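In the form predicted on its own, a lone chain appears below as structure tokens.
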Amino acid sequence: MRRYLLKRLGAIIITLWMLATIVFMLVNVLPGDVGRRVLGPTAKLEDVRAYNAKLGTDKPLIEQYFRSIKNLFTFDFGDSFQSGGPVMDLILPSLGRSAKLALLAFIITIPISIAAGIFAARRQDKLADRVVVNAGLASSSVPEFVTASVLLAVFAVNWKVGKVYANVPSGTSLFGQLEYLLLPAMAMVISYFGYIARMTRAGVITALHADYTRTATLKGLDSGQVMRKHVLRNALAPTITVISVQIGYLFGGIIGVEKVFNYAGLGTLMLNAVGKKDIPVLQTTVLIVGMIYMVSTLLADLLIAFLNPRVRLDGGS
């Protein structure tokens, strides 16, 4: 286990370095001058140059790159080019709002998707199975922002159900917040339902036809005991992997949903950082999303090993 965790930690560090490098290269390929973007088109040229010198964006790119990487890996995220304040003071509130929205989406998605997958697997090749599979394919093929736009137009605008703007006023109760967050959360539920449901279905079908399931049935166990003790423990391993991957995709795909509902989360902050060429904010938000993705996959691997002792997490896995 120690060797496995050290190997994964090394992979995480390398991946974060690659993410930071890619973001730095992409941002610096974009046209535009940081000082001009911040000070505006009417600012004097000498003021723009002085501001760029203050930020260090007038230095050679290779020097900017090494300074940026050093700051990130020493957890010195610096100040925002746009606001001038510490990067983390901008990111932490936005991350909290996005995490709240993502958590609500997953609380709804996971039980519904797993239940639908089990339901379809136990009725393989019947009408109910086809309905679940086709509904999953249809829902997962539509981008999140399209689903969000339809829900916004139909429910919030036409039927006056839910809120057009998802930002929750301060002091709103927990149940009061649901009125603001339910529609954007449902947009993500619809998009991610199909992946999890279809993976659950495939795992359960495989487990239902396995030798250990037939043996348990021949021993006289009822169907409920067979499902709980034998089928689900083996069938849910690929589902857990898909769920962990979807966590990373969720924080990436949340950008479109937040934009549609004007929600001030991490995705909106990331999008604004791209438009304003705010490199410190953009690099830090991308790294946070990458860390969320990698930590979720690591936890999924450990959970799979717990559910199925035959899985060994050694240094060669």
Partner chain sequence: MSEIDPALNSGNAASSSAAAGANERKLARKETWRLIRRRPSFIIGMTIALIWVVCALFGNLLAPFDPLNFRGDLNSSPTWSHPFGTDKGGRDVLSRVIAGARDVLKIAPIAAILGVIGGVILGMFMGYLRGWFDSVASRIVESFLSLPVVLLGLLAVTTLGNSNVVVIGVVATLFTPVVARTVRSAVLAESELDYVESAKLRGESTPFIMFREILPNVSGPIVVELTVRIGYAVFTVATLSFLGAGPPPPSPDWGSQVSDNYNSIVSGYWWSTFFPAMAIASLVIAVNLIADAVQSVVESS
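Give me the form predicted together with its partner chain now, not the form predicted on its own.
There are no partners or other molecules in what follows, just the one chain.
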């Protein structure tokens, strides 16, 4: 167990290092002057020089690379262009707000979609199953910002349900915050429902057809006991995996949702950074999102191993 954890942590560090390298290459992949490329051909020469000096892109490439890797492991990501202060001072509050929104979305999504998946699996190929499967397919294929803008138009503007701007004024009660966050959270719920419900359904169907389920039935257990004690424990592993992946990937979709609802989260911070060409903020956000993904998939693997000891921990599959 300890060996497995150490091994996984080692792998995470290597992956992060590669990620940092990829990000570094993205910024430096094209030959020529970074400042000129980012600011455009019409920018003044001194502006370009100042930009390069600020970013450190006037230094030799190899030195820049080592500095960026050092930043990663010392957790010091340098200063933002916009604020002049440390990047992390900008990122942490925004990350907190995004996390709040995401948490609400997952609290709603997980029970609904798992229940729907089980429901569909038990009625495999019947009408109810088809409905869940196709609704899931449709909901997960539509980009979050599309859902968000439709929800905004229909609920917030037309029916006056929920708020147009999701930023919660300070001092709002927990319940009051819900009114602000519900619509953006719903946009995310609709997106993730499909993935999780379909994966749960597939897992349950596999487990229902397994030999051990037959053994349980022929012991004389009723179908409820068979489902609770034998099917679900084995069926949920793929669901847990897909949830953990969604936790990492939600930062792709949340940018659009935050833009539609003008929510001051990580996505909005990134869009501002794009506008201001604030590359340190962008780079750091990317690395932090990568870390979140890695930690959440690690936790998922541990949970799966806990639920199903056959998944051996010493190998690191």
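Keep in mind that this is a model prediction, so the values were computed, not measured. Positions refer to the first chain, counted from 1. Whichever C-alpha set is largest while still superposing within 1.5 Å between the two forms counts as the rigid core.
Q.
Is Val295 displaced by at least 2 Å at its C-alpha between the two forms when the rigid core is overlaid?
A. No; that C-alpha moves by less than 2 Å between the two forms.
Q | Rigid core superposition, Ala264 Cα moves 2 angstroms or more between the two forms | A | Ala264: C-alpha displaced by less than 2 Å between the two forms.
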